[in-house]
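In the form predicted on its own, a lone chain appears below as structure tokens.
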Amino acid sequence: MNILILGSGGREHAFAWKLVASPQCDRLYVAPGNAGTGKLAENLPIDPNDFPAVAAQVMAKDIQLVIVGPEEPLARGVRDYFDQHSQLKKVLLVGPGKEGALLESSKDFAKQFMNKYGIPTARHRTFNLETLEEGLEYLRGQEMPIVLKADGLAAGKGVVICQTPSEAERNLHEMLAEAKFGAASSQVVVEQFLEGIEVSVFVLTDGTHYKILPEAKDYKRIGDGDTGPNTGGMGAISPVQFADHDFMQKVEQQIIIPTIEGLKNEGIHYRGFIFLGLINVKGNPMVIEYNVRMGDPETQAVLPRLKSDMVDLMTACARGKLSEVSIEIDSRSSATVVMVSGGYPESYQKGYPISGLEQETSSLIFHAGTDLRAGHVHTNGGRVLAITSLDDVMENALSNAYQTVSNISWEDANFRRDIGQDLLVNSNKSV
């Protein structure tokens, strides 16, 4: 089987190199691809965004399935053109159509749909530049701190934490009225702030059935002890210790099931990735987004403790026969450190000649923002590695992946030290 990954980053390297340990993966396509997927597959130097371009080279390369890694070509309708497009119809594809793309690409769309199936989410309004000062008002009267969302796609930067009235009426103006994240903040979600331990739980679906795949905890803020902006992900860990049996069944009955259910009802025919960032509050998950993707970078923790057979999964899916297929878990632990360009998530150089990238290690090196540049790896964007190490005690593999760190270099290269660190039980060991 010939298949194409579209996207650029770790998550789509990870996919890759998934994919091709399978015997079923013939020729494997990434567009546009790094550095480090073009080891293993062929780079397409096209945008994913460009539909007429991806067709041309799903017709030329006789592509049967492919997987489409970020949200922006799915909330642009990636799905609805193929199923529109008389030669590409009957191409196998992964991830949802437009519509069914809103749970990430429209935050107030998926506080409604939550609202409306039961699903457990915080306390929430919507405003715009027409209700602004009904929103200034609004946040006069509220609880500190409180959460400002942009309500489009943001790249992951799109929610400020404000911790009194003042900084949250500031930001809300900035994000309405000067347009602080452009069109994605032309509409707001203010929001209850929860107290509370992240996780993040990936569902695959065909719109009936469904799996669960490994969840993850990552770590978004760029500096130790969760401090700094926020960033694409510094790091992730999996499994995470709290979700237990009990808990993993409370997010399967109160939210994965009535999102499925919910989108039945919607008649939103979806196949693909459900990815919900969830919270535990005192016990009980409540959500505080739903993505339609694998995340980055839960995806380089979570495949790697994927025993199944990826190409099974993902025809399964676009098939709509994931019930004839099972999932297998490794029991052992995964935890991934991310490098960043020095000065992300603000701004940064490129450009850079990457070192230790051929040392010996039992981790897997993901690239991210890599380029190859007469024959040498280079950086080329803010998320530019992300290291994975799996050992059946956590600390270790924490360890092992900071060693992998330790060996790879270059200028003004920056990550966490701390990853993982806030769920480690009894120990006071620092990596």
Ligand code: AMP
Second form
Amino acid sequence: MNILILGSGGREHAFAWKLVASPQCDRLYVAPGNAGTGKLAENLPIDPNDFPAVAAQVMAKDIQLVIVGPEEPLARGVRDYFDQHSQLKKVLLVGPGKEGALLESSKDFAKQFMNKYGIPTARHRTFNLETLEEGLEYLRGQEMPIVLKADGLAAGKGVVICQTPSEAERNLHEMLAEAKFGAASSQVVVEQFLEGIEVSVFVLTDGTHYKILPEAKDYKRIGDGDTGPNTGGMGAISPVQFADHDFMQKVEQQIIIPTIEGLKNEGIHYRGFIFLGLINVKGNPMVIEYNVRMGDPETQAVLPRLKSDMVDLMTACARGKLSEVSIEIDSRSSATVVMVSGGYPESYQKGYPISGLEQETSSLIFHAGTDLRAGHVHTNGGRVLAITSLDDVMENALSNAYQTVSNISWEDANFRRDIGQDLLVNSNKSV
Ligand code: AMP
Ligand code: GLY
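Output the form predicted in complex with ligand AMP next; the form predicted on its own has already been displayed.
Everything in the complex follows now, all chains and molecules, and the chain you saw is the first one.
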């Protein structure tokens, strides 16, 4: 089978690594990919949001399966585009249509959906420019902190946690009246702040059946000890010790099943990943966000724990036959450390040569923002590499990943030194 992955990050490199391990994968393409995917597959220099260009490649290369990595092509309707074109209809595609993608592309849609189907989430109100005054009045009566979220896609930047009513009022005004996040903040969800630890749970569904993949914890802030601005994610670990059997039972019964039933009830035929961003509030899972794709860097920690054949899983999902496949998980722990360009998530330089990639290591080195210049791998983005190690013991997985990181360098490289440490401390405390 010929397969195409849309996207260019560490998540897509991890998908490529897992797909080429399947005997069913004949030719693999990644559009546009990076230097890492270029070693495993053929990179196609096209924009995943340029659907006619994607379609032309699918036909020219006789591609039978398309896996969509990022949310943007989904939110713009890549599945709908395939469904509407007679020659593309028969191509298997993993990812929801535009309507299903609203779970991520409209936070107001996601909140209304959760309220309608009784899915546990923070209390909220949505405001727009016309109801700005009402919104400001509402904020004055709320407990602090409070969370303001741009309704639309804002590249992970649309959430502001406010500590005082005046900060909240200023931010609501900036978002609605000054388009702080562009069109994404033409509506704002104002949400109760939830106290607890976050965990990401991944579900693959064909619209009726579902498989739960290993959960992971993402480290979103740039600095050690969860300090500084939010990033796309600086590391991940899997499993997450507090997501035990009881907790995961609650996730399945209170969140996963009602979500899939709700989508069906709305007439949304969802085939793809659902990423549940959860917060553990005193042992009870609550949804802080849905994403309609896998996480990055969570994928780089989760897929190495998946023993099942990835082509089997992807084709079963796209064909509506997920009940016919089983999912087998490696019990080992996985740790991923992301190496970023100095300055990220603000401004940073690209184009530095990277050394240490040829080292002997048992770690997996996934590329994110890299490209080849004169045959040598250079930095080409904010998040540059994601290094994953597996071990029976989480401490060892972490130290092995960090050992590999210590042998890789480029000018101004940066990474967090404390990935996984918070949960190790918790696990020691709870003994
Ligand atoms: P999101 O873009 O929805 O993932 O939000 C970004 C980050 O903001 C999350 O990872 C949380 O750390 C935080 N956050 C979002 N919603 C809430 C909430 N209701 N309570 C507390 N923290 C939140
Ligand atoms: N790591 C969080 C995300 O992929 O949205």
